[in-house]
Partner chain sequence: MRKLRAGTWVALLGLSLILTACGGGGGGSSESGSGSGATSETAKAPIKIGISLPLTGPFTDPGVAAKQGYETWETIINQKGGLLGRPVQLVILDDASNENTVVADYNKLITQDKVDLVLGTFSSKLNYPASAVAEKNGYLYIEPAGGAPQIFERGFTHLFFAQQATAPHQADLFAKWIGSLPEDQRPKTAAYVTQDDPFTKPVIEGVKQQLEALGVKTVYGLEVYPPDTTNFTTIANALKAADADVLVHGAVFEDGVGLVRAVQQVGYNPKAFFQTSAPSHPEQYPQGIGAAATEGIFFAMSYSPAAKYPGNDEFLQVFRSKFGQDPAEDAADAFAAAQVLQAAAEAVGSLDQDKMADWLHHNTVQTILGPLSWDEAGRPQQAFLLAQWQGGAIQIVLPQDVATTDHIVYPKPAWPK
Amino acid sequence: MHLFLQTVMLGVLIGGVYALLASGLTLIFGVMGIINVAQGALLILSCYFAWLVWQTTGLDPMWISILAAPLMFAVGWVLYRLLIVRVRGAHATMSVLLTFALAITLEGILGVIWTGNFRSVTPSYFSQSLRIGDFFFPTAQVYGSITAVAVLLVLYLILSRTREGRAIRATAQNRLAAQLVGVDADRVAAFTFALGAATAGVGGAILSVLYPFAPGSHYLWISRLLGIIVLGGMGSLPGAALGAVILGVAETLTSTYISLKWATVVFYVVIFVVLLVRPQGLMGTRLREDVQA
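Output the structure for the chain only; the required form is predicted together with the partner chain.
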């Protein structure tokens, strides 16, 4: 029983971090209908940012994540204006191709500057654990999950309480109608993409403490994050959070009770089963396709 509880709690902790990483991806898809394959590369970009700042100042990466958010927001905004805007309205495959190219380019640039070597951010607590009774909680994962919850909360407040947030939700639910009430679709798209990049900023800073990273690490993360948002329902933020925690727990339970071999595969097995039963994902709704201008 102790082992079971411990395993579940570890799964929830890691699920919290997964939720943060997936939030930007699902947001961008929900609002723009774009599958941003470069989200993983943006995460790794932010890992390098955290690593640089940590090396030069010794600042705690959890604080760096707060710096990374506005910086990556700006990066996202620029990327949207320069690149993504060109595939607006084109078929989804175009956006996949473009963002994939972006991911590879970022990977290449990072590789040229910092080589293919693995880097690690190791603040004092990176290998420590908090202990409560018989249970242990890796400190970095605890901080990561807390930051994740905070970011998701901020995201929720932005979406529900601000004008920009309402515009984003409206656009996600019905793009045409949003335009008809005066929402500037292009501005919303830029804001959303930038917001998604900002979550990658925070997520990357956290990730840099949890795992070693190299320019090529983004492939692993993007496939996992895509899995999470498919499970949760493409475009649904609560769905992504739920999907992330489910997959986090499924992963730890499998590696503890079944086999390590299945621990990363279970990810895709769960997704497969859920989609058989609910093709729209856990929290996805099937909207009717309205006549669009």
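Same protein, the form predicted on its own this time rather than the form predicted together with the partner chain?
The following holds one chain only.
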């Protein structure tokens, strides 16, 4: 029973990090209807930024995440203005193709600069554990989860307490109605895409400590993030958080009681089972589309 409880708590910790990683992707889809396949590549880009700063200065990666957020916000804003705006309002396949091309481009640039070798950030507490009662937790996972939850709270405050946040929520609920009351949909879309990139900035800095990474690692992460937001409900931030925790717990339980090799498989088995019961995801809503013949 003790092992089971510790495994579940470890799953919740990693689920908190997954929730942050998926938040930007589901936010962009909810507001813009764009599936940003390049989100995984932006995560890896931030991983390399964290690794470079850590190698140069020795700064703790959790503090580096604070630096990565505004940097990746600026990167997201530029990418939107240069590329994403051109497919805004087009069919969803266009955004998928464009962002996939962007992901491949970023992978190639990172590969040229840093080759395809795996790297990781290993601060002084990398191999340490924290003891809480009878339970032991990897220090890096604890710090990463705390940082992720703190950023999610900041994101919640932005969305609920600021003018930009209210504009984002209004646009996500009904874009046409938001425009009718004076919301600049293009400005909101740019801010949302940049905000999604900023969450990738923080998430990438955390990820650089928890997992080794290489330029091609973005394939693994975008598949996981898409699985999380589909499970939680496309466009739902609470759904993404719930789905992330469920999948984090399922992954750690499988690694502990079955085999590490099956951890990735069970990730998608859980999604498959849930979607059989709720095709719209755990907290998604059914959409009714009337098609005129």
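Think of the rigid core as the biggest set of C-alphas that the two forms share within 1.5 Å after superposition. Keep in mind that what you see is a predicted model, and the values were worked out from it rather than measured. Positions refer to the first chain, counted from 1.
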key: Rigid core superposed: Trp262 CA moves 2 Å or more between the two forms   = yes
